[in-house]
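There is one chain below, alone, in structure tokens, taken in the form predicted on its own.
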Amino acid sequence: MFGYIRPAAPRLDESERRRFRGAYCGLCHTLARRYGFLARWLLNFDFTLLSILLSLGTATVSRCRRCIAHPCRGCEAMDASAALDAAADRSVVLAWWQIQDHIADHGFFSGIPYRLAALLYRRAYRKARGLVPDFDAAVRRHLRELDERERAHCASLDAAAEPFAALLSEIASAEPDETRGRIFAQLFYHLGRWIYLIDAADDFQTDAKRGCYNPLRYRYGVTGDTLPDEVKVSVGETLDASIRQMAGAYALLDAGEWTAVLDSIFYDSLYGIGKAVLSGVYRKQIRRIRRTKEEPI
């Protein structure tokens, strides 16, 4: 996953914020203990909303625990729930498929860190393959159709994220409630269409430079490589959509004690994310984040 999706921490009290971290560091622990120490660097703040949806409905239970990032004082995580196990195995496929798109992408050279990423996880993915193999066997049905729609230099929005949006929309199948997961398919959706284009906006100069496909040059003819602002203004358009589309299935979830965190996520921090991205701030943002060693929001 690409790991765009953090709360608004402005809009959370510290009890919110920790209850956020909590979830983090739940899901860094389940991933070490299912998967050995490495898979604790496949944690991102994408799969942290999905151990956190999937809990809906149960009670979470943190306590402090041992934390190589802070060997002293240890970090509060949520105790092991079959919604961090869901997480962290959909996690470690995504994540191995991403590594296998990486290696496609790029030359021998270039590509050696991603193969040596292959090599040290191969044992993680088979086991996470073993355990939801309808989710691996719908990742790589779906990353199928997104390679033929790039091989083609689709030129619509919607065609070219629809593969990566239903890939995402599979997730749901991890939630044992019916009617929740209907809900949870219909996000899932949504927020899968935003991702693949963000991440479009966000590697747009990138891609531009090694001649790689991107939906927003053949959708709107971009010869250069940067975005124009008519363009940005329509694909900000076309983000928020996804983002509403996301906040109208989120509504029909009773979200307890997560109500403020995912509220600030839905209502707020991804139109914020987005406009980072369209406005090329966003990366310098998560710098200074990284160099002020600020929690995980």
The other form holds:
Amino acid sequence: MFGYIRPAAPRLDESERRRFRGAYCGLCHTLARRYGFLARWLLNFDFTLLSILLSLGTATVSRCRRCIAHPCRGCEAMDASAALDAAADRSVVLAWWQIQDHIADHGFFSGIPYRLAALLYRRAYRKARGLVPDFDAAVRRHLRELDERERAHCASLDAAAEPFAALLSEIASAEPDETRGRIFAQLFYHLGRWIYLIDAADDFQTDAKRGCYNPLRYRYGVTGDTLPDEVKVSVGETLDASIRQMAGAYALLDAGEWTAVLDSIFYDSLYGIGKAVLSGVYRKQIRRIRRTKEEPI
Amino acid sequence: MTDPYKVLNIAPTASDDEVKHAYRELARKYHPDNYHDNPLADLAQEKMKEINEAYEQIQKQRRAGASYTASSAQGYGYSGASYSTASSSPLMQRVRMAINSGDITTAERLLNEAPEHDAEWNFLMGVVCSRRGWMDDAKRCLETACRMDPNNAEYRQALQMFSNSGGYRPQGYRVGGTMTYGGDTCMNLCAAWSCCILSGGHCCIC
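The form predicted together with its partner chain, contrasted with the form predicted on its own above:
Shown next: the complete complex, the earlier chain at its head.
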């Protein structure tokens, strides 16, 4: 479910890309420091965005550090901070529950890699749960709710997306300032709604073949395994509505040095990712990036 | 008091045109239309007030000595985003009052108690959904309200506000949404080319 978000690289100059990579590497180092070497593999751009948002307003210091991905030349990585720690703890909890979701969705044999991952990350998760017990409890509660709604074949996109959106908005509780907490709650709610719906659109064909629940099927009464064009337009509209809500919340934050990176996400790339998913080219783009080992940002 | 130039994010040496441009861009950013039925509308309103005051102060400073009269009417403003409490039924009147006071939970509970779902019910449910961030259900309810009572100006205006709100995007960012984004190859190339120009024309891909 996670991993869709990325900045619009063509809009960023080299220094801005380096800044974003700095947050990515900073979170990677924080995950490794707090949860061990393997936790590095839980990293994705969505969690990087989370780190950036939580560190807004605090001075970020970067320095060159070596790691397994950059053993010789090293990379500019954001230094440890309370915001990075908070983001890392929540990332581990979210990643753990995503693994559990994969285990539930897959059969015995196809689920083996996820069960193996659960085995490897059990310790990290237990530690994170100990550090952020309220967040973990809230995630469990919302996921239970999500499961119930999916079992009931919920026909409302909003009701189906609500538990996941509410789950992400729980991240706002990490913010001590009340006003910023309100802004984050709104921003993360719509980020969660957007991720849930984009994931539903992305998985539509697979869900149709497997006979799994997909909110778009019940909302629009689609019988085949592809989304008709008019449904795609309607889904696009409701995704845009969430992007606008995120942008509205983001505009109330002082983004400081992160303005270019965050502008490129909230005013540009989210629309492009939605377009790629709905037009069916998203997977191809991701495969191409992996095949060519091209730097995604 | 906060430095008005800092509020508008410009240097004190900025020309009058630059001041006006910065003010307009920020006013577009925090425009009430972008925060219609939004739980953060009060924060945007505060920002707008700050920007209006900063602009007014700069104008005043620059025209010091001249016959300047401060006029807040020049600024963009929030003009009471509340809904009319006039309703045909006492229950719907209570819903409207709950919405205006920001108590969405009560408004929703009252709506769920309503025995029939007429046009007004759908309109108010649309407003409640919109405040909660349930954007698809909000649109559906507002559309149903307009279909049931096509001559009602309040419902039509609410649907129009909901559908036409393009949100704020800074200058230079493409207009259009997810399904209209970069659909045209020619436009894509033009955008890529303009990106190259902006970044100094050293982009090897282009």
